[in-house]
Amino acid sequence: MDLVQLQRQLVDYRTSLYHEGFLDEQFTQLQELQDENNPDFVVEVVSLYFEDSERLLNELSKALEQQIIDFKRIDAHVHQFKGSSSSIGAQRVQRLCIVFRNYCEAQNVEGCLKCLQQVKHEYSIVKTKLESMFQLERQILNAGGSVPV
């Protein structure tokens, strides 16, 4: 595929996240913030994003597995992964976490369950959007093109 294929194919994908809702103008603006001086901003960003999903959501089936559950620690988790990913743009996993803090809220074990199962294959299919998306990028810069915009 030569290069202005490449492009293409990054803008129309990146577009496609957009469209799908599985990211917002948060997003924009985090690519906003990548120049130069710092070439490999957004891809940091989402990878500390990355791992402390991967922790929250850990913490979050743990805790949904004691015997007494606390809700307000669960909350609190919810809380955090809503705000990171919010702060990245990963708008569907960002409203699940909204359902889940009423579910917490309500103390609903059930919706609890089911909202962690949700939040962790929306936030699979968010992941594997975004490393398709970096992916792309690097065959680009491999290529010696540059990144549109």
Contents of the next structure:
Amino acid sequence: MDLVQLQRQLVDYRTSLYHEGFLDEQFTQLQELQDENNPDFVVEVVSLYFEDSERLLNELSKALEQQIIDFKRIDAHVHQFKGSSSSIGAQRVQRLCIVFRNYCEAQNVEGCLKCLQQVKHEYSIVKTKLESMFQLERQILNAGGSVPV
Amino acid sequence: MKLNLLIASRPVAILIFLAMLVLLPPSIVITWWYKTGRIIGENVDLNTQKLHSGCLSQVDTTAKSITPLNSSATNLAMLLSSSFNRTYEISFDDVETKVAPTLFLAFSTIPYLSQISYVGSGGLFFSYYFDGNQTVSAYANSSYSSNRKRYFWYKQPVDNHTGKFNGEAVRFRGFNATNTSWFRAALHNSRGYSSVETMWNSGDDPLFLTSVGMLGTGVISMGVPVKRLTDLFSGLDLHGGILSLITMDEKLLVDGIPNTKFISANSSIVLQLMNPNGAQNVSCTTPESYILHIGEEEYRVSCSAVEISGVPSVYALASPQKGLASLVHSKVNHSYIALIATIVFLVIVLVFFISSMGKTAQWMMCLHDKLIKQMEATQQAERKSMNKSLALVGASHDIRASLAGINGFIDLCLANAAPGSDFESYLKQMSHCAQDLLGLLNSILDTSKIEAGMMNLEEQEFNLAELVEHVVDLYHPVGMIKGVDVVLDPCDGSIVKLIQVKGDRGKLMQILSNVLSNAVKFTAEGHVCLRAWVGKPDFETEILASSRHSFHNYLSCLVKDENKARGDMNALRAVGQNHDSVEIVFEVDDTGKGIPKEKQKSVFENYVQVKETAAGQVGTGLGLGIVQSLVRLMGGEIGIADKEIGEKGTCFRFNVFLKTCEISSSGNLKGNKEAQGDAIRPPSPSLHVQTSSARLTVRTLSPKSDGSQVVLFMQNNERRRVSQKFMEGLGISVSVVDQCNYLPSALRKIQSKLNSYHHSSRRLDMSGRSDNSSSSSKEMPLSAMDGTDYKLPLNRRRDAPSFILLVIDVNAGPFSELWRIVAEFRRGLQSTCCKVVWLDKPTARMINPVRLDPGDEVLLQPFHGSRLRRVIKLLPEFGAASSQGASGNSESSKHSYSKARLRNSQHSGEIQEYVSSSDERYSKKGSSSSPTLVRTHVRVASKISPIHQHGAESSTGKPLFGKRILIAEDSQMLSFIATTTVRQLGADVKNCVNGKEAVELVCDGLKTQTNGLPYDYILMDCEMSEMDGYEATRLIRIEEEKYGVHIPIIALTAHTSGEEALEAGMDSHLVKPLKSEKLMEVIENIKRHSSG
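Please give the other form, namely the form predicted together with its partner chain, since only the form predicted on its own has been shown so far.
Full assembly next; the chain just shown is listed first.
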């Protein structure tokens, strides 16, 4: 594939992600942090994020299945999830987390479950989008080009 | 049902029991009574019969006592006949010699004999008899002269004892003795013949005559008078009985019974009773008794045969019927009647009693029934109310959940909405509505929670003074819009000294917010003032002392005086909770419409609003109810304090009990710099308590510092009064001005005083000190509000203040005018340091910063609390003692304002310049005697170095080059980001994953590091597993204390507010995600603090 085309595709894709609100300027900041010393910084951070998030989502589902629901724990998890989401700039997930926390505060189980589904859904979207973006980047790198900033 | 049965059966049982009780004794008594009556009757009958038969037998005995003379007569006849020859005709001589003495002997010896006679068949006759008391003999002798026997009869009295004739014989016609029936019957009857005959004597008295024949030759007869018998009978006691006696040959001897007649029939005698209802014949042979009525009396008549002196006869005895027996019988009957009547009466009474009992029982049943129904109804109502409360809790809960969802989605929508579009503004309005709704719901939920008893207090440490100021600041803008000033009155400053307290911060804030918002809501003009102070501690000690008394005291108190008891109970509770607990009293005083006296009590009830004042106001009326519940939950009480007459508005007063935190206040000094810096430290330690005596000490202990003069120029009366009072409480000389017109004249006076002082300063130098100390003891004016517009303590001291602070509210007059006055005043001053603090409204920026003197402070209103204290610290007396803390504080505000002021300016260098110059200024201020003069030099000098320094740093792009930074973050990803960010800034990074590790690393670093800090900065995540950031910070601060160092700790939180972090002792906080610019900003800030 044409390298230039790929680079353009990446830029378009990235712009669309910002535009559709999947990512915000925090992601830009992360990208800015990436330099020669840390060439895979963003990928590393995002993969850490994925790891972290999957663990948290699992714990959340488990916690919500319990007979007696420990809302404090759920709240802590959601809080953590919100923090990590905001740190990579996954703002949709982050916003949902806020709603989730409201439900949690109100101890509304149904709302929590609904929110968990939404969060999972949103998270999977972000994940696929980010993964496809990284794939594009990898393709560009493999093709010998540089990733446009 | 069982209960009903029981209740129903009880009266019946009682009834039966009573009936038994009442009927049983009478039946026994009646039976016994009847029996006794009968026995008595029988006995009486028996006795009567006995009496009757006794009478009869007496009569018999008496009749028999007239012994028949047969034997003696027979014996006499035998004797006499034997003395005569049978053949021999008896002559009168024989009679006279032989018979007469024998007769007389018999006559005188035989008792009761009243007549004895010899009747010869030949016609001879000789007889002795009593005629009255004289014994008389009667005899018939045959005359000798005639052949024919011719008898001559003579009577001759005889001596009673000898029998000799002692009187003249009287001839009489004689008796026809031989012709009598008895003579003939007796002539040949040697056994004797008895009959009743008449006596010889003149009376013809009847007598019982017994005649015995003497072998046909004659008859001897002896007679006992009937009178003798009747005399005996009359001597008998017949108990009212009457006796009749008749011989068989119908010679009536005694005729006592009237209306009776003896009739002879068939050789027997029959008694005929002449009763009014007809005659009745009574046979005398049967021993029956019959009833005879004589007049009105009733008699019992019984007949019987009896032989009296050999004469067969019949007697009848009538004994009165109406005697003892009939009396007894009738009385017994009467007693029966009386008894029965009594019993009947008793039964009637019993029946009445029982019926009334029954009625009572019925009534009671009715009452019971009603009570049970009522109880059930009450229980049901309580259950319903409880259920309602619970349902309300549940419902509000669900609604809140939904609302939270709505809020969240509105936020989501807002994020997507194009900024500035209609859509966004609608969404914002929606959001506001939702927030309002949530607030309303929360208040309802609070109420229902309190009602359901589910409200609990959460304990956490917080700074009370900060909280109070925060709340007032919150409502200040709200009030400002309405033109109402919201003022915080620190009173004696006691809450500032408390520093850290433990309690439910959120709920206390809720209480204050509710009361304040109410006050602001209902106040149209004037001011709302929040006063807070620590309750008198002697209250507790007093209680402790009195707790030695027995608990009975409290009990009696409880009964005696409810209010007092409540107070005691509160005290008990307070003491019981903790000895460290303090009572905080709050007063919210407004100048609104006020609440009518009669409504003051109901204001605290739920859903109650005072109608007149509530017009046009919205609200559920739950606010004060919740406040009251919360206050009570905190062990306090809320009420409406009385205001003085003529004052407008309402004053709510309440108290709460909070715990003091000894650990945090005695902990590391630097960590609490913020908090402790707020507490004003006067130059002398004895000044820590700001009392009136403290004022004195200020001057006596620091005679060299001449004191400062503060001029307060403010529009709002209350705020001016509060500020003045507080400053004067600290011993600061204050003059107040309330109108723009008076400001120049006030300033001129100060100026002229200063000038005059300077002229005479040399002269006063010698006596200055002594004069100083003596004059300082003079009383200073407490209030400058009384009538005059301003008041200067001119007479207080002759020496002029060394430092003049003008606090000017720019809203009180046009800024340019004020600025001109101040500038003029400044020019007039010679050497005295002058500083101006401009008060500005946050909403209307009226100050032109360009024209300000660089030494001037600009403060955004409201001017109270920490801002007031900060201004006071500008004074040399207070600032000198703790210049570091003061500078730090004022620095931050300064910085924020400078930023605000210069936000539009593009020149970033100016920020640096400004900041660094102020750094310099504050660091030198302590030593500089005239900061204004030094200022220019500093500014010039400082212009170069910071810029240069900054430039060097920015050229490499690594402003943190060479710094060591510890990052404590448990999330691997965040830690990674942070590390990378910080590394990019050029710093060395050390990572750890929880608070515990962080503490360990710091401790190790402190131990090994001999000079300098182990880490220049610590980035601390607040929420970590194992040990969170707050706890770690506290521990690090404690550890640092030993080495006397202070490592800046920056909190990383996902929360927007960093209060908690600051309270925990962190220097600053950053909101996640970490951004390099913000980090740098914070680090710069910290640097300035530490260097300042």
